[in-house]
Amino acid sequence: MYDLIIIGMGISGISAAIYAKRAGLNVLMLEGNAPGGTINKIAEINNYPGFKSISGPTLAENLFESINALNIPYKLEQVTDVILESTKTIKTKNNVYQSKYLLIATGRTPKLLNIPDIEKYLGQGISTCALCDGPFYKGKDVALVGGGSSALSEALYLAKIVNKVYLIHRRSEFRGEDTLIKEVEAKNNIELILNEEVTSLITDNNTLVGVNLKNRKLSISGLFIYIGSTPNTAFLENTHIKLDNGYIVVNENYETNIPGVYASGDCLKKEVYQIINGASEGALAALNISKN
């Protein structure tokens, strides 16, 4: 029996754990993947205070070291179900845990294009992580789909490795930060393809060799997708937690409509999805819990 169980070991969950531990709460963290969450897949972070520039995996490692330094217990187990009564029961594939309070900080998962065979070639020519898979395409031509800051940042990272990046965006203007847009526009080996969409994959002998767009065809070795994300909240479908398109709705204290159940980070319904506000939300949620 714990005071607080935190589901998710991204920056928001880890921030919450640090503040909860310092407030004297008995905390357990649960994570189905790698500590650090999505941060592990970010090549370079240039807008987090205290670091002129830091790689995502390095920041994730620093966060994990913070947990270990405070002796905060954690289990690398996938949560499968939760029972939200006065005592919160959290089930994983291997165990059952209970707590007085629950904080959900499960983040989001990248979306894929709605075209045939997309999942078949995921990890075999198609990727949602330039940092993970970019080195496989050294000296080759690749395409990247997306128009936000993440897409722009990853295009810049890939441009250092590959021969050429085709940056495809379905709109006429990018939605990312101005500084990133200017950097992308200045890169000689990034070709901007606006008002276009990938309509199908071109394969040969089970190998991705290109993509068809609405108005042209590209010969490429790899396709990277950055078109948004889906909140990791499927395990809440049997609960009465209020959701908006899968995102958790909370009040100003980061508490859901279920007493004792809180949420923070990128699984929330909010306007801004950045590392810095994810950390802040986790800290504030933990502080609010510790006041009870």
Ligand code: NAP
Given for the second form:
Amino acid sequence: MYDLIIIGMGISGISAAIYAKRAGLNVLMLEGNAPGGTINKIAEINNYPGFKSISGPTLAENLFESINALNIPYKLEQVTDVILESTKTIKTKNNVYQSKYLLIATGRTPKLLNIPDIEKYLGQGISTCALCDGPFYKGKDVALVGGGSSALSEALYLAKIVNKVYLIHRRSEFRGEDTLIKEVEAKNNIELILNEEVTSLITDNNTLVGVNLKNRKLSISGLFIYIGSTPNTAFLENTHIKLDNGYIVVNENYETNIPGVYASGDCLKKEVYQIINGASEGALAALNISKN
Ligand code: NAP
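Starting from the form predicted on its own, produce the coordinates for the form predicted in complex with this ligand.
Shown next: the complete complex, the earlier chain at its head.
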């Protein structure tokens, strides 16, 4: 029986674990993928205090080291189900864990375009991670879809590696940060294609060779998709946790409508999805739990 189980080892879950452990709670962390979460997929972080610039994987490694330095136990197991009574029961494929409190910090997963064969070419011409897959397209032409800060910052990263980036956005204006927009506009190997949408893939012998847009056709070797994300909350389906479009609704203490169940980070219904508030929310949730 743990005091607190934290699902998710991204920056929010790890910040919570650090504060909970230091407050004397007996904590267990559960993670279905790699420790560090989404941060592992960010090429360069330039807006996290204390680091003029740091690569995502390096920050993820530092976070993981903090957990190990504090001897916080963790299991790399995907949570499949939770039963939320006065004791919280957390099920993974092979194990069952129990705790007094639960913190959900499971983040979110990139969305894909709704066009034929997208899943088939994912990992083979189509990617949602410029940092992971960008180097495969060195010196080639690629397209990137999206109009938010992720699309802009990853287009800038790709432009350093590839020959040319076509940045395709369905509107005439980007919704990302102004500084990123200016940097993208200044790059001579990023071509902006506005008011356009990808309608289908062009393939040859099971290889992606291009995309059809509504009004033109592009020859490319890779297609990167940055069109937002879906919260990782499907495992809460059988609970009565209040969700809004899949995002978890919490009060000012980061507690859900179920007593003893808290949430923080990118799986929350909120206004701002930044690394810094993911960290802050995790820490505050843990402090609130420790005060109970
Ligand atoms: P986002 O801000 O939600 O932007 C998603 C973009 O994808 C929008 O431009 C949207 O178009 C477009 N889109 C959505 N569905 C589409 C579809 N089916 N086809 C074509 N385009 C589609 O997502 P994000 O860029 O991943 O950013 C998420 C959060 O992280 C934001 O809060 C952002 O500020 C933050 N972030 C910050 C930084 C930074 O601070 N440097 C870096 C990355 C992310 P519409 O505009 O038409 O809706």
